[in-house]
Structure formats: C-alpha cells, structure tokens
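First, one chain by itself in structure tokens, the form predicted on its own.
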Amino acid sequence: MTQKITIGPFSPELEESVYFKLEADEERTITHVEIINGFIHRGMESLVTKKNFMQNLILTERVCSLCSNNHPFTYALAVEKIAGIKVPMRAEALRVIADEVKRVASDLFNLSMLTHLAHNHELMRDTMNTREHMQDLKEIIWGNRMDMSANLLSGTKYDLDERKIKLILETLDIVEPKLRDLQERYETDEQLRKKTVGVGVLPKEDALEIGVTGPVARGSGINNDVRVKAPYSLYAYRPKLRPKVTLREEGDVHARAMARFGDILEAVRIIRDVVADMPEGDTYVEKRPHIPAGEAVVRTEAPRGELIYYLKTDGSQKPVRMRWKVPTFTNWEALKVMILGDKVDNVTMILNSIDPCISCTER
C-alpha cells in the first residue's frame, strides 16, 4: 500500500523552505521524490541592476551568510575582469586568506547540523565549539562573525599586520588537532556511521551525468574543485597553494561528510602557507576604476562548490545584467537520485549532505 508523505515547507528537522512530497511503501522505502521550493525568492538578481558597483559589494554579501565572502569576491572578480584591473598581490593573498577561514567556519556548520540530525550531541557541541574558535578569530579581524567585508572592487578593505598574523597562527594552532580528532571520530563513531553509511547513495555516474559539485562531487570521487581544475586570483600565481583534494568513493551521507573534512584541513594548510610568505605592497588599487561596456563569467570554489558569476556592463555605474549559479542549483537535482529507494526517516540527513543553500538559489 502506497503512503504519500510530506515534509515541509516549514519543518523543524528543515534548516531553511523546502517542500517534500514523498510515496513510500509499507516499509516506508521512498517510491516517488518530488521536490518544491520557491518559498524564499527575494529577486536579488533584479535588485543589483538598481544598485551600483559599490554597492552591489553590500548586496551580494548578502545572498547567503555562510558563503557570504565568495560572492563579493566572485563579483569583484567579474568587474575586474571586464575592467582589466590588475589586483595587487598582496591582495589576492587576503582575499585567499579571508576565503580559507570562511570556508573551515561553513564546513564545520554542516557537519555539526549533521550530529544534530544523527541525535550525536556530544559531537555536534565539539564541532561548533571547535568552529567558535574561527568565529572569534573573524569578529577580532574583520569586525563580524558572518559577513566579513572584506573585499573591493580592486583588492581589499583590510590589512594583517604582525601581530594579526601570530593571532591566526595561534588559533590555527588550537583548531588543527581538534579538527584531526574530529575527523577521526565522525569517520569511526558507530552512531553516526549508522545513520550515514550507505544513506543517500549518489553513484559516480550519477553524479557526473547532474553535473554536481564541490563535497557532493568528491563524495563520489569526482574533483572538479575551480581552485584546481581553473586556479584563480593567488592559486593562479602558487600551484603549491592549490588544495590537495579528497575523493571518496562510496557516495554517501558519510563520504560527502569525509571530504569537507579533508576541505576544511587543506584550508588550515592553505592559511599557513599564505601568512607564511605573504607578499608586500598595497592592498587595492588607489584610482577608482571605471568600469566600461563587457560582459565577464568567472568562477570560483564556495565551501558548498562551484559558484559562477555572469556580469554584463554598458559604461554606467549599474550592472546591465547580473546572475549567479550556486552549487545548490545543480546539486539539488541530485537529491531525486539519492532519496529515490531509502527511507522517509533518512530525508533530512540526505538534505543536509548537499549542505543546501535555498537563499543562494532562489535568489
């Protein structure tokens, strides 16, 4: 006998606005998967053309608050593409900088959403626990613990000096072994791997026909990661930088767990060797740019994949056209294939294995 189910658009067990509507057997084994969303459209996409360069930095911090970085430094890497702005290099390694401490502070978001959905509570308090310590350290640097403003259109707001730099040493030297430790717990803790091996199975030829991206693709030993495969801004000028990448091949809840801790130990990596030899000189350029007629697409690696941004511009000082293409956007797809055949119990953990941004992609 056939159960409809659904699940949303407003549920405690749901981070943010999805709709569910689910056939299940006697088993409660998930027969038909229809997914809806659109709760939370918010026509950002219009908004930016009312908007100019400058401020469009604002509002494209605005999209998502836990890839709030990657989309001012995405944008700015638009304009500065069509305006043939040459960044200084000491700010493109703050910008990397800002990114990698970004990155660590979303990753361990999800995984701790992860214990919550697992009823592991003792693991979810020290992940987030672990994750205050990069909170702190974006409050006393950047001023916030979400959005960092860290970025211009040609370079950055911000400067480290030597004692900011021994700050991010010092606390990266306190979060390295807790994530070590971390990462060998969620890999061998019997109540998490029961509720995540073998969950939500996306096989690699799945995966590769979608086309999804970022942990989602390297959970089922795909590596596209932008920051390799099309190295922009400080990846471009230091091949050593380039993240050494970590594929799983199982394809589950617990693979797509196991590659963003191999993300967030290669941003730890990343951070030192930046700070490590930073360059010297300016941190933006000082004339402000005019940004003349172009269109630019670029690319780059969210904690969550790949994020792309389309600009189009006729002199003024607004944006023609603006869009962006969020990892959620093509991920999403790949839900229908791992719910497909589990268990209605196993939803949310499956939704939280995309690590979903419903913000970035009803834009």
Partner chain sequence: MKIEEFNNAIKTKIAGGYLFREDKDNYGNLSAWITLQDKKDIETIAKTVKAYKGRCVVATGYKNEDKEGHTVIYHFDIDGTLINVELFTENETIVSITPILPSANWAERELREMYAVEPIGHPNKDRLFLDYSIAKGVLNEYISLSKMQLGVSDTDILWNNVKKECKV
The other form holds:
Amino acid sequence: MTQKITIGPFSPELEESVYFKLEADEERTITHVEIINGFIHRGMESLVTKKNFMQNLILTERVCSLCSNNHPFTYALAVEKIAGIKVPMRAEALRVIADEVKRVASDLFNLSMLTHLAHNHELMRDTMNTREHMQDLKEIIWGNRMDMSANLLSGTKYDLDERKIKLILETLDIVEPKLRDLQERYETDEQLRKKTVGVGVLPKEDALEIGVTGPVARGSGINNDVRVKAPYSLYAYRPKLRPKVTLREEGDVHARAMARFGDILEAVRIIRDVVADMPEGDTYVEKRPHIPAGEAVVRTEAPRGELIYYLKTDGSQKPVRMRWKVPTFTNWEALKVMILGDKVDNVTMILNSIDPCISCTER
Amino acid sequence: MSKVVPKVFRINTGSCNGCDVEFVAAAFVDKFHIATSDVEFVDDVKDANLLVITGPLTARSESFLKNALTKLKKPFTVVGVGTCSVSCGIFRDSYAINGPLDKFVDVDVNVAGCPPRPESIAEGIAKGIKVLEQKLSGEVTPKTIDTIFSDFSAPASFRGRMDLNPDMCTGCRTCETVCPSTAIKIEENEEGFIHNIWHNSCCYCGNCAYFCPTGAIFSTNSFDTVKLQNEKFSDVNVANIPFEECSCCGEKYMPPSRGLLGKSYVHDDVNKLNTNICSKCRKEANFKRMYA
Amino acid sequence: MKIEEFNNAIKTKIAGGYLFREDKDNYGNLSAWITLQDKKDIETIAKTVKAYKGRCVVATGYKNEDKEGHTVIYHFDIDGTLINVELFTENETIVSITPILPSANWAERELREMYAVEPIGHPNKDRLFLDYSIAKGVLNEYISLSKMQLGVSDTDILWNNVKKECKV
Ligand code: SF4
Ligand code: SF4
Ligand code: SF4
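So that was the form predicted on its own. Now I'd like the form predicted in complex with the partner chain, please.
Shown next: the complete complex, the earlier chain at its head.
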C-alpha cells in the first residue's frame, strides 16, 4: 500500500520553508518525490535593479546570511571587471580572510544541524559551541555575527591592525584543536555512522550529469572548486593558498559531512597563511567609483560551492540586469536521486546534507 | 498571575535565514539563557502558544501562514524576529512580498536587527512569555515590560542602533541615498532639515555611517531593539538640523558641518571665522576684499 | 580544455553562423563569448558541451530595450572554463536543452516564469519559485506594475505611520 506523506513547509526540522510531498511503501521506502519551492522567493533580481550600486552592496548580503560575504564579494568582482578596477593587494587579502572565516562558521552550522537531525545532541552542542568562537570573532571584528559588511566596490570597508590579527590567531588556536577533535568524532562515532553511512547516496555519474558543485560534488569524488579551477582574488596571485580539497568516493551523507571538515580545516590554514604575510597598502581604490556600461560574468567558491554573478550595466547608478546562480540551484536536483529509494525518516537529514540554502536559491 | 509553559514554534516566511540561524543559536547555546530555561520547542504548530516568525512574508508563504494560524489555540503570543518581519526591511516593495507580518496577525513583540543577536532573540522570547502571562490573566493591551536579561553586553564594535550628531550633519542626504532599506528620511522646512532614522526599518548595515562625509551618523553598540508592537512606529531617532540666517542678506542657509569646522580650524575661533554668512555673501565679501 | 579547441569543435556544425570572442577576467581566467545568429543552434552547443563532459551553470535572460524580443545567455562550464552563449528570440520561444544537459533544468524553468520565454521540449511544466498569485513574465516589466504604480508604495504607507505616531 502506498502512503502519502508531507513534510513542511513549516517544521522545526527545516531551517527554511520548503514543502515535500512523498509517496512511500510499507517499509517507508520512498517511491515518489515532489518538492514545492518558492517560499523564500523575494523577487531580488527585480529589487537589485531598483537600488543603486551602494545599496546593492548590502542587499546582495541579504540574499543569504550563511554565505553572506560571498554575495557582495562576487558582486564587487563583477563591478570591478566592468569598471576595469584593479583592487589593492591588501584588500584582496582582507576579502579572502573574511570569506574563509565565513566558510568555517557556515560549514559548522550545517554540521550542527546534521548531528541535531541525527539526534546526537552531545556532538551537536560541541559543534555549535565551537562555532560560537567564530561568531564572537565576527562580531568583534566586523560588527555582526552574520552579516559582515566587509566589501566595498574596489576594495574593503575594513582593515586589520596588529591587535585584531592577534585576536584572529588566538581564536584559531582555540578552535583548531576542537575542530580536529570533532573531525575525529564525526568520522568514528558509531551512532552517527549508523545514521549517515550509505544514506542519501549520490553516485559520481549522477553528480556529473546534474552538475553539482562544492562539498556535494567533493563527497561524490568530483573537484570543481573555483578557488582551484579558476582562481580569483588572492588565490589567483598566491597558488600556495589554494585549498587541498578533501575528496570522498562514497557519495553519502557522511561523505559530504567529512568533505566539509576538509574545507573547514583548509580554511583555517588559509587564514593563517594570509595573516602571516599581509600585503601592505590601501584597502580600496575609490569609495564610490564610476561604473560605465558593460557586461561581466564572475565566479567564486562559496561554502556550498560555485557562485556565479552576471551583471549588465548602462553607465547609470543602477544595474540593468543582475543574475546570480548559487550552488544549491543545481545541487537541489540531486536531492531526488538521493531521496528516491531511501527512508522517509531520512528525508530532512538528506536535505540538510546538501547544505541547502533556499534563500540563495529562490532569491 | 498564572504560570505557563511556553511552547515555541518558529515559522519562516521567507527570511534570508540569518534570523533562523540565530534562533537556533539562541535555542541551543547555553549562554543565551533560553536553552537552560523551561521553554519547550514543539514539533507541531497546533501545540504552540508562542510563535516566533521570521521573514518579510513572501507571496507563497501567505496562505500557509494563514492556515497555520487557524490551528492555534488562544491565547497565544507572536514574536516577530528580524527587521524584515517588522517592516519588510530591505525587501520592501518587491512584487513577491506581501508583508509585513502585522497585516495578517496581531504581533506582540518586535525584535529589530538584521539579524538580531541571539541575546535579542532570547530577550524577545522572554518578553513574549511575559505578554502571554498577561493575556492569560485577562490583560487586553500588554503593559510595559522592563529588560529581562540585564546581564548581556555587546562588544564596542557591534553595529547596533544608529545615532546622529546634529552638529556634524549638513543634510547632504548621502546617508539617505546609500541606505538600502529606506530607514532614513530627510525632510526640509523653513527652519532647516529634519533627519529621521526609523530603527524598525534599519538593517544595521552601517552603510550610512561609512559613506557619511562628516561622520555625523554613527552606529552605537546598543542592541536594545526588542519592543512591544505599540512602539513599532515611534521607535525613531529624530534630529533637527537648523538653517542659519545670513547676517548679511538675511537668507536662510545651511552652514558647513559645525562639528567638522571645529576640527579643521582648531586654532581659530570658529564662531568668528564663520560669522553667520551664507556662501553667496561670503564669496562677494571675499571678492571685494581682494579687488576693491 | 582550450577555448580554441571548443571553437574548432563547433565551427563546422553551427549552421546559422556565430560571432566568437575571447575574454579575460581581472585574474587572467579566460572565457568565451559566443553570439548565435540562429537560436536553434543552441542544441549543437549543448551537445558539444556534453561531449566535453561540461555542464550548464545557469542561463540569464532579459527583455531587449532597443528591439523586440529577448536576449538569453547560457553560461556553460567545461573543467573550469566558462563559455557564455548568447542568442535572441523574437517570439518568446527557445529550444530547451534540458533533454541534452539536465543541469539546464531550473535555469530554463526560470526563463519561463520570469520572462515568459517558453523552452520548447522542457520536461517540466510546473512553476518553480513564482507563486501563482503573480503573473508569469514578472521581470519583463521595467517598473513593476504591482504596488508601485498604484501610486503608494509600502514604504510610503509605513513612513506615514511613522510620521503620525512619532511626536517630537
Ligand atoms: S531581518 Fe535581516 S537577517 Fe533577518 S531574515 Fe530579514 S534580512 Fe535576514
Ligand atoms: S548624516 Fe551625514 S550623510 Fe547624512 S545628511 Fe548628515 S552629513 Fe549627510
Ligand atoms: S545602518 Fe544606516 S544605511 Fe544601514 S539600514 Fe540602517 S540607517 Fe540604513
């Protein structure tokens, strides 16, 4: 007998609103998936054309608060491409630091949710508490725990002095051993393995076909990290900075979690490398640069994978057209492969394993 | 007063997820007090008596929210978390936005911030509980509630409520132009400019302070943004920036930033240097001095 | 993969002809810009991208200001190299490439609901993000026809309340 099951759109197990209509057999194995989207669609591609370039520095940050730094960063890269602005080296370094700090916090939040959904409360609390160190750091240096407001067209709004660099290093000294300990526990914890190994499998061929990116791709053995494949900002100038990504072949929920641990630890290494060798000089070229008519496509690696911005301008104060594609936009289709044939009780955990950013996706 | 067990349910109506992530922090990290108090997080909206609602209410969320509301038993309390739940904030006037929330549900407590700190979210929930207790004991309009968690503090660099130093401001409107969520309105009358900052529309981004040429507008580290619904429209920072009357021609004019002049001419007597002359008359006077 | 190689691969197959241009970003990453004369040739492009194990990253659309119709730009990736392919449509239809490259699925559905450009042959008919209370093609309006044009925006209404209630 087929049973119909719905999940959402409002549920404590769903960070963001989405609506699942499932069909399952007697064993609660899923035979049909339908996912209804659009709850977070805010019409942002229309809004960005009604706001000027300075306002859009902040609006793009509100696409999503988890990868909030990547949006203004990538938007700024698009503007700079059109205006032919070369960003000072110090600003490139500052942008990378802000980005990698965000990556650590974002990935840790996803892992907390994983252990929460796997009912492993001890691991969840320890992960959340480790993340709190990064949150405190963001609040002290950038003024907010989520939205850093770090970027400016042609550079950054913020700078780091000796005292702040010391604070970053001290925080990393506290966090790094905790991260290694967590990594070990996530790898070996029997309860977690039971819930996640072999669950929500995305075979490599499907991953390639669907075009997934980020840790979802890396969990299925594919490396398309933009920092490696098409390096930008300081990653372009300093090849040693580029991450040595963790690839896993299993393609399951557990593999994706472990790929994220690889990203986190590399982020810590990258931040250390950058602050150890900070370029001197200005942090921006011009506070309010003139933006001529033009067209640009640029990419960066957000915590969830490839982020791409298309921008078209006509010399006025506002964009004519701006479009962006976030990792979840393509990773989402992989969900159907992962969920079909798996158990109903695993659905929210599988969803979480692609680290869905619905606000990013639906805009 | 009757004791109640607060049963919390969160509804996301299209948030950027910042508020929801911080809600999770507030709910699970001990230092924010909620995790260690007797608040219950329920799995089904029908069991809740305290709704936490985030987001600007997208078109698609509307019917689902309305439906969820019919399942609740009265009395219940609604806490709107995040600037965009209070006023749609930065997303206002988009075709896909049907909010703000109070068009569809009686909101009791508003927590502005973008996102608010978990400390503020915890405070919002705690105030929501107080309102619920008042409702249970028959109170119709909620009575003022003092700050509940007084032990929270914020680092000096926290981007909190905006403030303005009228002595520095010249009414140049830069802040109004760069503000992404129309939280600033500058009006003009015969007396001068009136500079308004509406905290419930502010996304605490600091853009205004960053681009302000005189440093007149600045963020404080105050996170006192948890307010009852009846304060929604009155939580505004209003400052008068008066014109001066030209001692020469009698015209009203806006002098350059008084505060800044004091800084750049420390050795001069600012008042004498700038004795109430409009720029037109000063030019004429200078011209005469040089060529007459 | 070299961009030149891709260009050679499509050279003889594109029936309608095309313009080809190479571009470099501020960090030296090369990308290709291809403008198709005939929109149908996008199928050939998609097949070539597939042969190189590439993917469709996303597609951008906009309504042309100077002439009738829409511009659609597909963005493809082959092992880290971006290939942007531009085409025009005068009658609000394009050939769907989703049957060839499944990674184009959502991008084409968005073209349909945001610009009312129909990807013919697309396997999915449902709305993706846009609620049914909003007419499709919403981004075709340069100024949103909704609330704004009725004369009062939500911003006006809310600020009026502020003025009323804030006594100084
Ligand atoms: S108030 Fe700000 S942080 Fe919260 S959901 Fe809205 S935009 Fe995001
Ligand atoms: S606060 Fe600053 S930016 Fe705003 S009007 Fe005054 S001087 Fe200009
Ligand atoms: S901080 Fe300033 S610019 Fe940003 S929303 Fe508030 S008033 Fe506007």
